[in-house]
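Take a look at this single chain, the form predicted alone, given in structure tokens.
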Amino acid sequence: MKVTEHIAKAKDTLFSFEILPPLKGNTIDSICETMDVLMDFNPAFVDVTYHREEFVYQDQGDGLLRKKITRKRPGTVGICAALGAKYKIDTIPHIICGGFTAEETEDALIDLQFLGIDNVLALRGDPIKSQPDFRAEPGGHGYASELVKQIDKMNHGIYLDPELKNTEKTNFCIGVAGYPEKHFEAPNLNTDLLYLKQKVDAGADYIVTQMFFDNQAFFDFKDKCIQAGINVPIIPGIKPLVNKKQLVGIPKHFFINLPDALVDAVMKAKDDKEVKNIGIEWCIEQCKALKAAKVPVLHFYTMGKSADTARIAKEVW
């Protein structure tokens, strides 16, 4: 089932995950037991991170370096078809624009489709560690909104190849990222918005948001994006803050805002389990305002830990 069709039929705030692939050489097993505690709460969805590669250069002993492809996790096909099969729910790949070309991107997408899997995130994704900002693989893509634009293409029975004939139309239910406290690399939150606009206008179906620690700013970038003629469902992503090393952390990997209460409770704090406390009770009582507010759906970014958010969820729910 789709995203929005989730949404339309609920008849309150519904509750749904992200998830990450489990390290390469490991098992599907790590990912079952974050399901298997979060399926106590019936989500609606589940999102499976993708990690794109990253390059290496190792010395061969002559003064040259060769240049080596690395994947710390695996793709997420795979992953959500098998969670697919095992929980009956329905899973949510991340499409990303970096590393693959436009050809490498419709094959997934037709894979995703002979899988019966109709929900689709699309993201640019992050640039490598070895590269200072993001480039676009040869013949791939620069920008979500173009990424989107394939897929509505597909949606509509049009492939790359102009010579082929009789194609069918894929199904998918199109997500995008929004920026409640704007994209690090938009100037403004006005211009991001503009480019939020412009997947939509593309062809995405609702939004999912970075998290953000201070409900009013998902408030006012809602408001925003209807004043924009954004009118596409708008769910928001919740993370917990469970250790004082976050303070700098989440802020400098995701340039968010914390809330001064927040802080000022984090720094008084004698140890990271009473900070994972205070973060957790912060959370619970974010959750409590938006599902209040009426949300469609409150989104969480478990990072693995799926105890705190089974925490929250009990709480919420």
Ligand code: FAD
The other form holds:
Amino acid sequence: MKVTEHIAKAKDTLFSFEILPPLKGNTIDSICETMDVLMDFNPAFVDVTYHREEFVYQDQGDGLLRKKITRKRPGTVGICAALGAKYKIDTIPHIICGGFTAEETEDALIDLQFLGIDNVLALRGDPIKSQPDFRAEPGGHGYASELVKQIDKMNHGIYLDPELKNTEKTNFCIGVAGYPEKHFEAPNLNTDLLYLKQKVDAGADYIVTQMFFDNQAFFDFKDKCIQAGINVPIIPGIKPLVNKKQLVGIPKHFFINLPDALVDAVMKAKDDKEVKNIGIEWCIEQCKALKAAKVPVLHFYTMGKSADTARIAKEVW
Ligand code: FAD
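Condition change, the form predicted alone to the form predicted together with the ligand:
Everything in the complex follows now, all chains and molecules, and the chain you saw is the first one.
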């Protein structure tokens, strides 16, 4: 079932979460352990992230460098299919522009259609470490809105090859990312919202937000979206802060602010056990207020920490 259908049918705020494929060389067991714990809370759907390749340059000893491609977390589509079959749950693969030509994306979408997966989260992807900024693959997409356009065209039976006749329409429900505190490359929130609207106009059916720790940032973002004419469901992305290192790590990696009251409490904590309790309590309060405000779904970034998400879900539902 599509995310938008889950939302339309729901009488209360739904629960969903995101998982990362295991590091290469590991089994799917750790994912199933997370699933086993979180299935108790009746999730509407599960997102599986996509991690693009990185390049490393190895010295060959003769003055020449060899480009080696490494992919740390392969398996997004396989995990989606496996979890769908095992847990009878809707799984949402993340599809990114980075590293793919439009042809390769089309083939990946055809695979998903054959697997019966009819939800995707369409993203641009971050720049890879060896590049200073995001570079589209030649023949690929530079922005998520272009990817959304391609998927939407397939939903209308339009494939890349204009000579294809009598094509089947795909039936993807398309999610996109939104940033209550703006995307790090955007000059300001209004510009970012302009491009978010482009994604919705291109065919996106709903938005999932970057994490935030101050609900007011989400509520203000939602109001601004409505003013900008963005009328699709907006799903807040949620993550608890669970250790002191994250006071630096979260703003650094996700370009978001941490509220004074949370930072003060964490700074005063005597150890990470206390920090985790503070972070989880903060997150529970955030979730209760968002649920009271009737958000359609609370979507958790689990980062493989199912126990933390379960502790929060137990208090919220
Ligand atoms: P876009 O919507 O393309 O926006 C990127 C930037 O370009 C923004 O600053 C925007 O304002 C600007 N922009 C957009 N269109 C234009 C235009 N036409 N002209 C000029 N500027 C423009 N990354 C992964 O690699 N794998 C994942 O699985 C993954 N999952 C994610 C899930 C969620 C819910 C979120 C919020 C992020 C996720 N990311 C993931 C990270 C995401 O790929 C990065 O944040 C990336 O830098 C931007 O992706 P986007 O889809 O928001 O890009």
